[in-house]
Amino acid sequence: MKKRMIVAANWKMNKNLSEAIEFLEKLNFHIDENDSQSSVIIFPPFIGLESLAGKFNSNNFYLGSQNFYYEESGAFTGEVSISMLEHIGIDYAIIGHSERRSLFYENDNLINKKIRSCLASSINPILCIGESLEQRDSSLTENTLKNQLKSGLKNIDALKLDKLMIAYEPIWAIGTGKTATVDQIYSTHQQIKGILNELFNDESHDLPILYGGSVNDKNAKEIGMIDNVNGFLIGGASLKIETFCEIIDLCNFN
């Protein structure tokens, strides 16, 4: 059976709305054109995403968010709320990227809170997991993941389950031209669904687990054919409209 993979593009704080539009139309020709089978999702900076949702109608073609605030509405200077996101008609939200955890400070409540205010509306979260170099030097790597999905899910209702993604991104691999090994991808993927049926008895319904960690063209087709990669969130790889066009091809292989 062919496996339907997802490739979602981390653009963090790059690209002007022109520019946005600019690449969007060409992706969305691209797809097209080739009748891609990958599920494609781009998380431009905010001031896109109202300009941009809606704007692309290829069937498999989806907007997400970066960030959000959990609360409904409030004195939250700054900040945009999950049902402002849904009101224009976004996707998908990124929750715990590794970049948030360590440069605001985010901590694991928080990201418990985003994760329930998401799973409570129409848009299907990410959650970003992963270990730095030292844990994993450490042999740390799978109790910090554990930390890191038993904190971000706490009481989260397995039912729920099958609107979430998790994103695996080895802290070590984001923006260093350095990526995990097919080995220590595959391993650490199993590693993931075990907590995951551990947390919920068997129930976590097989989630997708995306890898993200320096991946481009050249690396894309190995690491996509791990059996349980089931897709990417690519960072830099993801700005240049020709490599990450390259990047989605490279996944219709299996």
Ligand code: PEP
Given for the second form:
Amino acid sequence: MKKRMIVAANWKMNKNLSEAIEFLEKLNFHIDENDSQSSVIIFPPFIGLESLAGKFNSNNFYLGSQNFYYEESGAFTGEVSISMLEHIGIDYAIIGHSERRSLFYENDNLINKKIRSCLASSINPILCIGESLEQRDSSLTENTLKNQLKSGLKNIDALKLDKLMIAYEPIWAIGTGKTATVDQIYSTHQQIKGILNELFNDESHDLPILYGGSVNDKNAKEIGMIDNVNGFLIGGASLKIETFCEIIDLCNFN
Ligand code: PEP
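Let's compare: the form predicted on its own is above, so bring in the form predicted together with phosphoenolpyruvate.
Next comes the full complex, and the chain you just saw is listed first.
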């Protein structure tokens, strides 16, 4: 099977600056020693972004921001704008992560504003969507994802779609050690493709869909082999350099 995976590391609120730099040094050593076929994106906390920018020993390794605010500048205490991220050479941004939706009350309207401002910039958005366990158990998964995609991608120019990635992250699988089964992942990714096709009249067929939810070095190979999985968004297992490098190596499907 030939495919090029996207391996994204969401560090969340972990690693101070020294720890981030130490991780980068070890990652660079691994890059030099091994030939990775995947695209790798590291999402450190804000404080690590500038120090890591432009320091990867591979053109296939990118830096992303876990968050930003959609306004250009002004009285928005505590926020960072997309142009500030562009200025230091950030390539990607996560939008709509379930932790931001639940802990920081980000709603679909705000998520849509973030997606639109990100698409208008040089930064590529990764839109996270996913259902709760209650929604899955009540057969509401497809409906939930449809609503999240419809509102998150409202008024998006289909011509900008090639900048976008979707991360399917069932909430019940994030940080819980519970992974969705191969069948669940395959069929839900197919549903997402169907919804995107409906929304964008078939212009979305190449849009990468990542899976996120307790991916680790034990399950990465099996999940990565699923036909319609284009990569991973990884939280916990991306924090340990050895485990993360192992996952990168397992994703060489060429
Ligand atoms: C995440 O936060 O996006 C995530 C998938 O976390 P974990 O891998 O720890 O489940």
